[in-house]
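Encoded as structure tokens, the following chain is the form predicted on its own, with no partner shown.
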Amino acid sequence: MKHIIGVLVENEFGVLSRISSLFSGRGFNIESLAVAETEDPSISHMTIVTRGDEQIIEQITKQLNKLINVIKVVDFTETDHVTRGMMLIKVAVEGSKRLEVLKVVEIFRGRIIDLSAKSAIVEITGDEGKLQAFIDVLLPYGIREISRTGVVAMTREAKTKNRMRLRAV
């Protein structure tokens, strides 16, 4: 089963290396990794996507928590959360394909960030399902290149009765 693990770490030299070594040293694969500073420049947030059963994920979580620069570990799979990825995709737009591709981009709420006579580079964000659906739709037009970020995730706020009432008004 796929798991999305969020890790808050001290933003120091070598932390990423220690975390990736923890995974590789135990034979676990990292499918996706996104790392950036938080609102506090001394802390970074890592979003790691990996696969494993509950026992493996529990072992990964315990090992991460033992690392000295790790502040907090959260398995987002067990929480109400939002995930997003970003993709740049270069697609052929020659001739009659151009208008069709532009309509597909609009339907998926993408953005053309570069356009030439032969190709377009599209920026699109969304969950993994949306990004894969976009790729599937564009395949017949001729995809020339794809570059994707890793998944980023954030837990949702707990819904309260007051918040629910405010929305109902």
The other form holds:
Amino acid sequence: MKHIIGVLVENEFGVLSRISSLFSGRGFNIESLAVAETEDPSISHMTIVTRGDEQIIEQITKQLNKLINVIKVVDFTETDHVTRGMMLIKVAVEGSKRLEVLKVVEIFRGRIIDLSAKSAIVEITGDEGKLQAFIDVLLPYGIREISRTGVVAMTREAKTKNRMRLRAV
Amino acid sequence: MVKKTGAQIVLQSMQIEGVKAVFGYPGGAVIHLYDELPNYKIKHYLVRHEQAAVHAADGYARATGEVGVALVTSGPGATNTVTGLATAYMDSIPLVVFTGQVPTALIGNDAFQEADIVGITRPCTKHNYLVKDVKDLPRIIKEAFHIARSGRPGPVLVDLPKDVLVGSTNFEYPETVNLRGYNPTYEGHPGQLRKAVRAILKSKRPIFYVGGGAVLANAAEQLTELAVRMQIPVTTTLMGLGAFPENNELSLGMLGMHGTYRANMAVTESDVLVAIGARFDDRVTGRIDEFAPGAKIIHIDIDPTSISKNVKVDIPIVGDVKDVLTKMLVIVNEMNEEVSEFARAHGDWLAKIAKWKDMHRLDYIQEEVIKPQFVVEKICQLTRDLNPIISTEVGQNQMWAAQFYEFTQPRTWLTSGGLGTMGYGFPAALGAQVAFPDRLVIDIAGDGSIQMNIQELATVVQYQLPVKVIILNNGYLGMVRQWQELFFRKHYSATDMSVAPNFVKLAEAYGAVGLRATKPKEVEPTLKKAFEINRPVFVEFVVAREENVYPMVPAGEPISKMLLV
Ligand SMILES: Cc1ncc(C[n+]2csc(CCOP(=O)(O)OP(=O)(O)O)c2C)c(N)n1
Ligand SMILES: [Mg+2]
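Given the form predicted on its own, state the structure of the form predicted together with the partner chain.
What follows is the entire complex, opening with the chain shown before.
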């Protein structure tokens, strides 16, 4: 099963390679990885998307925790959380297809950030399902190139659980 | 505050950490450090190969329980430490290894004798550091020693660029460490402890399965008290030898691939198995789904990653083995009557084990050629009252030493269990002899393995370390040959080692003593003679060439399916 794991680490050089060599050395796989500094510049946040049965995920979180530079590990899959990824996608917009593509982009709330006679670059954010759906819809028009970020995730505030909550579409 | 150079800081910090001995080898990147070395109360032992420096520090650490320290230069000096680090990492041995590095400005330039040793050793150290600023040096050294010796111990490497050693700063050694990502759990959860004791008291066929963690935690006393109080039989892993006295009635000896018949049978039929500082290694469990198939499993370990890694655990207890066993003893002592009743109730289990004990004992037939087992047995008879330290190489020699020497004390057994490093035993014995100059230190060696660090003869001669190396010379890479005999139609591919040096002359060439025996009746007098000489001695016993280690569980089989003599 797919798991999204959040890791708070010391913002030091070499930490990323400690984490990636842990995964490769133990045969765990990384589907995506996103890293950036947090509000505290001494700490970085990593979001790792990985796959495995219960036992493997337990080992992954324990092994991550064992690294000296790892401060905290959260398996988002066990919490109420939101996820987002961003994607740039270059799609053919020749001739009559142009308007159709623009329509699709609008429906998915993407943004055209570059447009030429032959193609457009679209920027889009969303959870994995939305991004995949967007790709599927554009496929028949001719996708030239895709560049995607890793997934980032955040746990929802527990207290707001029973209240009304704004949900981004 | 006083200004000190990086080189002075390293040495001063070591002194504050209580380091008395350093095993090392100089070179350009650490020449400043070596220049300062004589000004400190740290004795340096110049080994003849950096791998041996790390193994010697490792032997020192295993024998004493303190952190072992090695010091080497950059590039090839650093890469030569890798096997030693991996050996220590697999067996959780506390080490701090200092490596020289090219100046920070040159790092990444493929400079002369540059190696990315931090990158290379990341997977075989508990943690490692590249010091980029001399100001960080005291903190990093403090952390390195702390990480090496706390929690599940392990080796830490500190890479020291030349300019960091030359640069200077105000020196103040930190009193405490502040590592927000590192908080080992020492205290077992009280609820889990009670649950474990209750599960044991309900069992009819309990067993303790004890690993190196019990030795590392210095918990032999508590373990023995608990086992005796509850009358629970004890089997140890290769790494756990010495944690429980093998002359105690409850001892089943070692389990696993070359474990005793009684240990493997008892584990297989147990209904509660308490793993104490052991990690369910494949050499121990054999086919994993048939390991203790009917047992509820209680697992005590300081490292959470060890728990439920290979087998599903029913009652996990994360904590220091000594702390956990001490608390279990308190609980047990509060439940006097139940415990006595329990001990009585599983009398037939102990009787069954006693019967197994008489079946398929470890054995061999002494013919006209010397049997290697006979040599180990004789060593045991002659030295058991002297509390010697026994190290081994790897292969059949190691297994016979484990099987035929009766261990009764922790930290008297030095062997590369996890990595199985040939060439470990001699330098490890050297390190242990440095720690205990007056004790008898013996390396039980194979003819193949001893040649992997034989250059250390010069070191033991130079420092007058009277290590005794007993070579069981079968003219083969015996353990591999055994596999070839049993599983590869006796196709002895690349295992014949009969072209070997004359070990007696070789020892003499280095300035040590060489002895040799070829007949069974010479074994005892030759050993006696060797043990009486207060100098390093090589003793070569020409032993039966094709003797095998039994019992043996073929790889992939359950441990109850042993090949017996
Ligand atoms: C560095 C290293 N290389 C290879 C091996 C594989 N190996 C395991 S046992 C063994 C044979 C050891 O021969 P010897 O030291 O003569 O011991 P014996 O088994 O004959 O007692 C070998 C080659 C190893 N364990 N370590
Ligand atoms: Mg041999």
